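First, one chain by itself: the form predicted alone, in structure tokens.
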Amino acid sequence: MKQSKKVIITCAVTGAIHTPSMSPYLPITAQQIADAAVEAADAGAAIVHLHARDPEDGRPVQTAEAFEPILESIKQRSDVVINITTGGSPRMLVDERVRPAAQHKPEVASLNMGTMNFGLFPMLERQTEFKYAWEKEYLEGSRASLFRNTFADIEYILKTCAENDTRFEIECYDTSHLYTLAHFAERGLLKPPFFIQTVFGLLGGISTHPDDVLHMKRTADRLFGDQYRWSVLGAGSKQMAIAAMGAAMGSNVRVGLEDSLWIGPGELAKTNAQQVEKVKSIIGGLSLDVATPDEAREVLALKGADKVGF
């Protein structure tokens, strides 16, 4: 992989992992999510990764209509690259998950590369009181369910979005996911440069040990050579450690309240922008520069903000 001196920061502003009772700072409404995305962009994020939530109780929702006010508000106020999830939440099936990206045709959409255990239930050890009835069952339900991303599901997303010229943020939670990407690349359903997001620290996926980070990089190097652009994200308390490790090895980085609610030990992040500022200081400490949205577009060979469907 060719190393760039410019590091692309992605900020995932709300996600579908954390529930509203875990932090009063988690964006819930369309306005809160849009404001958080713009603030993250102003702080230095070149890409914002978006999920939507029900404004009444904060549960994940995945309708094109729910995304519409978020997308419009961000686009009016920022030139940041917008990335729409096709992961949705582990409770959703693929035809529901793909609809927002299929309709809105973003520059980037996420794409998970394999069915996996996706264990959120350990959060119940520290979160015992909930504002909404759905939260506890949602977390406990991950003990006996799968996050489904079969070969057929992945192919369905790729073919549904084939005419959109959307670049995928390819989320790889383990080594096998890199080989699944290679399979779809060999079939011509995914084309380089591949934007590979290696995910560390979620229960059911690869861990955060430095050897695991190196292993994922070595495997991607061997499979894809200079045809991919690497990014890392660390879950929970390992967010900044993984970002520092990856950036030192030439990766781009992802932060945001989807991946971690924290800014330091025992201290909740009050905004997504706080995490962007912190990782930006780490990048600066490594004598690296932060990429602008247009520089990210060039590195990832994106179609441009004028070619989206919103």
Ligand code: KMH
Contents of the next structure:
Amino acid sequence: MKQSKKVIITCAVTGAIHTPSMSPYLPITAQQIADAAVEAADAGAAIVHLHARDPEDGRPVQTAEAFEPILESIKQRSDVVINITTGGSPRMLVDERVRPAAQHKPEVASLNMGTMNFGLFPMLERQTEFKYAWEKEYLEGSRASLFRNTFADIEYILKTCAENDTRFEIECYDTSHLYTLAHFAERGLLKPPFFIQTVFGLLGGISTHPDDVLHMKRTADRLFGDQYRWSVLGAGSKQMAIAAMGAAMGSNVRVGLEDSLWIGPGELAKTNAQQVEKVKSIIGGLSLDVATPDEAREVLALKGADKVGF
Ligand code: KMH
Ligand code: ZN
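Any chance you could show the form predicted in complex with (5S)-5-amino-3-OXO-hexanoic acid after that form predicted alone?
Now the full complex is given, and it begins with the chain already shown.
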């Protein structure tokens, strides 16, 4: 990988994995999501990765309209790089998932590199009471559903967003996804520098052992050489351990309540900014510096905040 001198922190502020009953601190409304993103940026995140939720019951929504107030509010208050999910929730299909990024033309959109199992049901062991009926069914349903990202789905997202010069947070949950990236790169549909978000600890993807982290890095190094910028994301309680392992080996890092609700063992994070602060202290402890949004733009070859559609 091409190592940057500065570490890019992405903060994924709400996601579609956790449900409202799991934490009172999970941002739900547009105002809460925008505030969480701005606070994370003020704390040191260069990129915010965004999902939207229904303000009434917190379920994931993926309409361009739902993103609009979030994007406007963040843009008025911060120069942070905005990354719109095309993952939506694992239960949605690609034509719905791509719409917010297609309409709003952000600098970055996420891109998931393979169809996979996406097991959220183990969280039912610790969460038994739910405020909203959809939550239990959503978690339970992950036993028998797929997170669908076929070759055609990926191509559809690439073609839809590339016209807008949107670049991608390329989410790879296993080594096979790196080979799928190599396939699309060979066809010229994805262009370097590739921003590869290696995802550890989701049930259905690679786990969080140091060997897993090394195996993803070695494979990406062999396939892409200095044509990629590496980032790591650890789901759940291993969030900070994965960030520390990755940053020590030259990666960028992602934190946020999408990936983990925790700030320490048994202690819920009260804000996204708290996780940004914590990962910043790990980065500082390694004698590394944190990248600003403009430094991230340069390293990732982004089009610039003046060229988005919102
Ligand atoms: N929650 C992450 C592991 C997306 O938004 O495209 C997956 C994710 C998907 O971030
Ligand atoms: Zn996401």
